[in-house]
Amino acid sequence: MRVIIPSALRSYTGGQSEIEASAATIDELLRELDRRYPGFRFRIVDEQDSIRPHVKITINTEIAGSLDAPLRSDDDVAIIMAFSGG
């Protein structure tokens, strides 16, 4: 599957904007990406194992509601982070 990385997380992936990966769920995907890019998962998942409020993950064009959302090998997964500031 193709994983689209937001610019805010590209420092973890060596500047890569897209990564190929395989996993059965969003949780497995994030754990795999964290093995490859240490610290990656913590930027997306909080201490209660929930997707952080400012992060959305889409599978193709649908927002994934939880870490248990299933994945297929031909899916496009996009990680979207909200910008904030004052």
Given for the second form:
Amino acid sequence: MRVIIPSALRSYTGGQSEIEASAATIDELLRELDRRYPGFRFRIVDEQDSIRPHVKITINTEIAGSLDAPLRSDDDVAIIMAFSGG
Amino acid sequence: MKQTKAKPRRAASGRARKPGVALLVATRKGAFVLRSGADRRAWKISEPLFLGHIVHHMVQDPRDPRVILAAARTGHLGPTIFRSTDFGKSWSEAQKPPAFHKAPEGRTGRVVDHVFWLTPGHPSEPGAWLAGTSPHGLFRSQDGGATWEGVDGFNENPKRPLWCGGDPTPDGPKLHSILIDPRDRDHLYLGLSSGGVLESADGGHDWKTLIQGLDVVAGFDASDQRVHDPHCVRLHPLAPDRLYQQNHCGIYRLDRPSEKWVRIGRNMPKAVGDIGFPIVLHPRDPDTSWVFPMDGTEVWPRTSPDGKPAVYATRDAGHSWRRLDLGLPRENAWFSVKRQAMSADDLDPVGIYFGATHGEVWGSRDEGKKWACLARYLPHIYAVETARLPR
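Alternative state: the form predicted together with its partner chain, after the form predicted alone:
Now the complete complex, all chains and molecules, led by this one.
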């Protein structure tokens, strides 16, 4: 699957705005990204395993409701810095 | 910055050249480093570090002056700590930033919103650091800031609700002023806004309160620790039984083993009052300290009283105070200074520095007698810490 990386997280990915990965759920995907890019996951998921308030993750443009959301190999996943009123 | 050998450079006269001074300025939109020679006459500001990050604190390790830690987050991204081992030339991120334990299934767990305070560990523990967070949390690193673990004696203490259940400060409840007794690495103090002052004699496993003598906002019960708000607590490095405190309700001194704070702010001019955020100690004279009062009247404007900013100094442990405003704006200046945004160097005479909420850094190289603006147009300043430029 294709994963779109927001500018705020590209310091972790060496500047890459898109990366390829495979995972069965959002949680599995973020753990895989954290293995590749240490520190990545904690910036967008807190210690109680909640997606941080101003971060959204979409699957084919639909907002994923939780880290348990399932993924398919041809999905487009985007990590988005949410609009927060300004 | 190019790293140099440990051997001191020598001036043409043959005397060892004094190392320069740096100011580590943390702001709401990034961090900056101001550098000067030991004469502190001319200052040069760096390019922004972590531009756009909310940087709450940036601190040098006195045990290894090349090391700096910076506590940062962004509006979207969670909190982390960056570490430099070459005085800010390059940075690496903590592999495991401060985070609370995951709560058992079905229970709501705490989440670190931001790391607010950084304290280098005792000289006998190279690589040790302590961090205070919002909401109240105490964390320790033993590896120079790469990985952090919660101090369960505070974070999981059954008495925690008695300390931390009060009204949070406007930007969230904060654990700050982590102080280590230079004679005993297990003897710690910390400040809670709100929650009062705590002391541990066993390295943070257990804590007792130190709130005797402190006033609280009218209408609250002073015996309730949750309503105490010590804005900034300092321990004198050469006289560690002497502590000072700028509180939400006045300026205080504590001489151990007494457990009763004395309100030395009552000796401040009545028209100015003794409300403020920072307090700074002279590095060698335990009787000398500096504060930056703010307007704590009516609706708490938190501005310079009457629009006339001034530093006040005591040379006699708080029995009297002297206004120091030469060079500062004389009118229509409504800024204030936050609790981490005022500091002193260790030169003679001592240099005093503060960063204001409107983005100016001011400094005095003669212990406050005369002030000069060192930098302006910076973002809202959260912290100013002095550092020695590595040789």
